[in-house]
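Just one chain follows, in the form predicted alone, and it is written as structure tokens.
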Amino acid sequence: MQSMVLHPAVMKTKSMRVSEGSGFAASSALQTKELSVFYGEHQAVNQVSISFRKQSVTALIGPSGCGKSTFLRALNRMNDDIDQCRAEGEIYYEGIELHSERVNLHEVRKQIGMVFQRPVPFAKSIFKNVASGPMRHGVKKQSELEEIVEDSLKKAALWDEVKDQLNTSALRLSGGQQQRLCIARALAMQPSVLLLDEPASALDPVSTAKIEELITQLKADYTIVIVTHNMQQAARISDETAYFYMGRVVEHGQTGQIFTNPLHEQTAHYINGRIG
């Protein structure tokens, strides 16, 4: 099982701890105080607190423009790469503020692993797509990488596909295939958090359904924060969801409460169709 404990590399001295009076839950992977997201002058995430419990997968639904991606890319402040963004608030992983200059944000990147709407493969073979991320943070051995790369395949349920044909180009693959390529290439560096951005939103229902299968089954290892606008997905695969409406956090609960009974008329709205 993959294992939890935070990587002494993500910070750069113990101090970074917080202490046992800031209200961290233990059994969350990932934890929101208060964060807010600004673009300029235009806040698109609103003062959300929000905790991710380790090994679920917690489904960020609302309508387009709510917020929900924004948010989720600040998790691993991928944010920070974006000109006239800032956040506010904080976001604490096993325990450890983010926002902290003592952090190394790439470290908070390998074990914070992201994965986009459309996958992106690298125009290379198979096998350098995931191995890439390990050679670049030093490992070299040929036969470690091959580990590597074997492991992280089998995880993402692509390795029998392509175990033939790993020098081949990962452009050749289908759309599905090169979504879980991306999705093996983040597990290439252990992470023990995944966030996914609609992953499914642009295959067809085939490769949905795999992508959905390989989501439950991840969850063993890794915790997982997807957002998705397909409500029946949602429900499918995820142990909680989010609500979020124009920046904030309506409702956020056990997805089978969330979407029978929820407590908020506006929630009961979206999912009915009557708001989106």
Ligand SMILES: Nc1ncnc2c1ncn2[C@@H]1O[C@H](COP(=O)(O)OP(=O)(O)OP(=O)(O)O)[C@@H](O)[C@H]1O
Contents of the next structure:
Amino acid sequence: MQSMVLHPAVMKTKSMRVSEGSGFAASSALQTKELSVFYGEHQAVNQVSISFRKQSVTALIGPSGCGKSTFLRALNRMNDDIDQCRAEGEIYYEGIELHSERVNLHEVRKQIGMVFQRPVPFAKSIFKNVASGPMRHGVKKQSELEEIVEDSLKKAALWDEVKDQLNTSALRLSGGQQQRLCIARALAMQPSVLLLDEPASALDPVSTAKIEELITQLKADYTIVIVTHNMQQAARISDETAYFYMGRVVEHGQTGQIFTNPLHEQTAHYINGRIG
Ligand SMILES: Nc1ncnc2c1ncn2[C@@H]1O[C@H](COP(=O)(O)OP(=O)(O)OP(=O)(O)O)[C@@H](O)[C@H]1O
Ligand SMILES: [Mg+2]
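Switch from the form predicted alone to the form predicted together with this ligand and give that structure.
All chains and molecules follow, beginning with the one already shown.
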């Protein structure tokens, strides 16, 4: 069978080939196959198979504790950092299975960036917050770092607000600005996928609107997966929605269909506020 080289940047060796027999769809940036995640004996994610289309926004919704964050963290192997947490099943990124021993974890997290519910800027300058990732990955030239910082802050719709204070502490920014800074920090790594875990739930309505607008803009260049408890937000910004319940995906489809004509009664109950 013919095989092809796909996105070798995440590989430790550039020669790994991925068989077309894996069934990976080229229109997907990321795809899971029967992905399960356990904390010790407790199974938090149960055989989830889902694919995320390139340049689309997918919202993950579902009641508290149903495994959304666990699933999201599994996608760039962030759960590896949690004791007793282990995954079974497969995750394909650009056709490469991310649990393979030959995958470089730093590259995975660089290309599949993550932003959390509470912004956690480093206690450093705005400039250093954005520049430190690329510096860690070997960018040394000041002019190049300046370019990356400006570009990332512009993409995160924060540049105009901070361009005259790049050397002040990031901790002096508002919550909404800090969250956009965290998005800029992820973008500075030149990811292709962004995982956002309730990125606006700690923010005021104006900051939330900015984040939503930003996500809609970023969709042109990135694949975005966002966890949200805000049904209006999911309806406004996502192309596809997946409803999680007790570790499983009950339903996944076009957001319009999920919100107006869900296949499962349970999905309708959740969206209408009767579950969760
Ligand atoms: N670090 C951990 N150690 C052990 N169990 C965990 C850990 N994190 C989550 N869990 C458990 O895994 C299950 C799924 O949790 P998870 O945080 O993924 O849910 P969630 O859907 O993101 O919930 P929420 O909407 O409240 O953020 C829960 O039963 C939770 O108690
Ligand atoms: Mg969560």
